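The form predicted alone is given below as one chain in structure tokens.
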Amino acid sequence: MLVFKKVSDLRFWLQEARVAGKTIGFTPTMGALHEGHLGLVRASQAACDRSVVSIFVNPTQFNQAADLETYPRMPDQDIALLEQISCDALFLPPVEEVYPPGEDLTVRLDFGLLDQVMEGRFRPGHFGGMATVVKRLLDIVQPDRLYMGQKDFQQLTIVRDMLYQLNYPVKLVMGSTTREPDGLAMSSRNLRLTPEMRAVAPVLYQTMEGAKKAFPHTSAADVCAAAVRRLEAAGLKPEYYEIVDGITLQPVVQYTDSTFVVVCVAAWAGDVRLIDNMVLKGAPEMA
């Protein structure tokens, strides 16, 4: 596997591939890789001639400096994992390569209500920073296919809207959430859970499973209220628990209100913030 730290070197290698008629798949990550990330890379490898992964802990999408500082960084382990699955290339840039001094690369788009609800309420500015880095990385890699995970469903929805607004020539591919045997969604943040919080964190998944069974015949408000009570009883501190339309991210009231429905949750497990989601009805259509 080739490891690139400079934009110019990566672009030169990619251009050689394009000239040879090769298709390029791209998986952007912030490192601390796990099986969820590797599943996205495998999907890229199955569909594309060349697969590129980026590891970049993007400072512009963290609301708290402490969260940025404590975000797990383990490049040697990440490189070993990518080499095991024969990834073609890793882009591991310093901040100044992604954000050259003096250049304003900020993405300024109107996402309507997509970036105002759920995560947007609790992490102001997060999605602006996320959109900016995704657009910047896409401009660097210029892939044919972009691979992102379902676990960050709101992020995925906003990226899809950004690609539509910019008429960006890339196909967005959603990878399903990869879970531990007890249902907890794989996440880099799980490494920071205390043993006590790791033991109760799967309740997030259990409440969503319960929501999927109950929602066809119970109102969204009642389903969410019951789930919040269960999370609190387990020792978690939910920030939101919402059942929404999978395209607009606006709340739905009854099962028949939308053909594509997703339950989304964010909760604190001690000092670690976990998010998750589950499709309750229908299936997403990506860009």
Second form
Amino acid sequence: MLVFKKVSDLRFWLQEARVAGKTIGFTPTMGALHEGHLGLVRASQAACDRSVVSIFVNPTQFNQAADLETYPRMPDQDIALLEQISCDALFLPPVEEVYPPGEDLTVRLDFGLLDQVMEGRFRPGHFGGMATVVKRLLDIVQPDRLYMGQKDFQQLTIVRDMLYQLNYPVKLVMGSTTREPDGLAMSSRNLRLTPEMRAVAPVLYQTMEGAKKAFPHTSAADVCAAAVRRLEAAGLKPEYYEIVDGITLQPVVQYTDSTFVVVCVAAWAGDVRLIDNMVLKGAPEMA
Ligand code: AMP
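May I ask for the structure of the form predicted in complex with adenosine monophosphate now, the form predicted alone having been displayed?
Below is the whole assembly, all chains and molecules, this chain first.
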């Protein structure tokens, strides 16, 4: 696997591939790679001639300094994992390659309500930073296909909107959420869970499975209220638990009002913030 640290070197290699008519798949990550990330890379490898992964812990999308500081970083292990699955190239840039000093690359798009709800309420500035780094990385890599996880459902929705607004000719591919055997969604942040919190964290998944079983007989409001109670009883601190339309991210009151219904949750497990979601109804082609 080729490891690029400089934009110019990566661009040179990509240009050679493009001239040779190769398609390029791109999976942006923040590292501490797990099976969820690798699943996206495998999907890229299956559909594209060249697969590129980026690892960049993007400072502009962290709204808490402590979260940025403690975010797990393990580049050597990540490189070994990507080599095991024969990934073609890794982009592992220092901050100044992504954000050259003196250049303002901030994305200032209007996402309507998409970035105001759920995560947007609790992580001010997060989606602005996320959009900025994704656009910057897309401008560097210029892939044919972009691979992102359903795990970060609101992020994916906002990226889809950004691609539409910018009229970027890239196909967004949604990878399903990879879970631990007990249902906990894989996440780099799981490494920071205490053993006690790791033991109770699967209750997030259990409440969503409960929501699926209750659907469509029990109202969304009742499902959410019961889930919040269950999470709190287990020792988690839920920030939101919402059943939303999968396109607008607005709360669903009557299930019949929407063809695509998703339950989304964020909760603190000790000092680790976990998010997850599950589709209750419909799953239109995401790109
Ligand atoms: P991150 O490194 O957390 O920024 O995630 C990089 C990409 O991997 C994002 O598109 C995530 O949605 C995706 N991802 C994270 N966790 C999972 C998972 N458990 N299953 C599938 N994709 C995931």
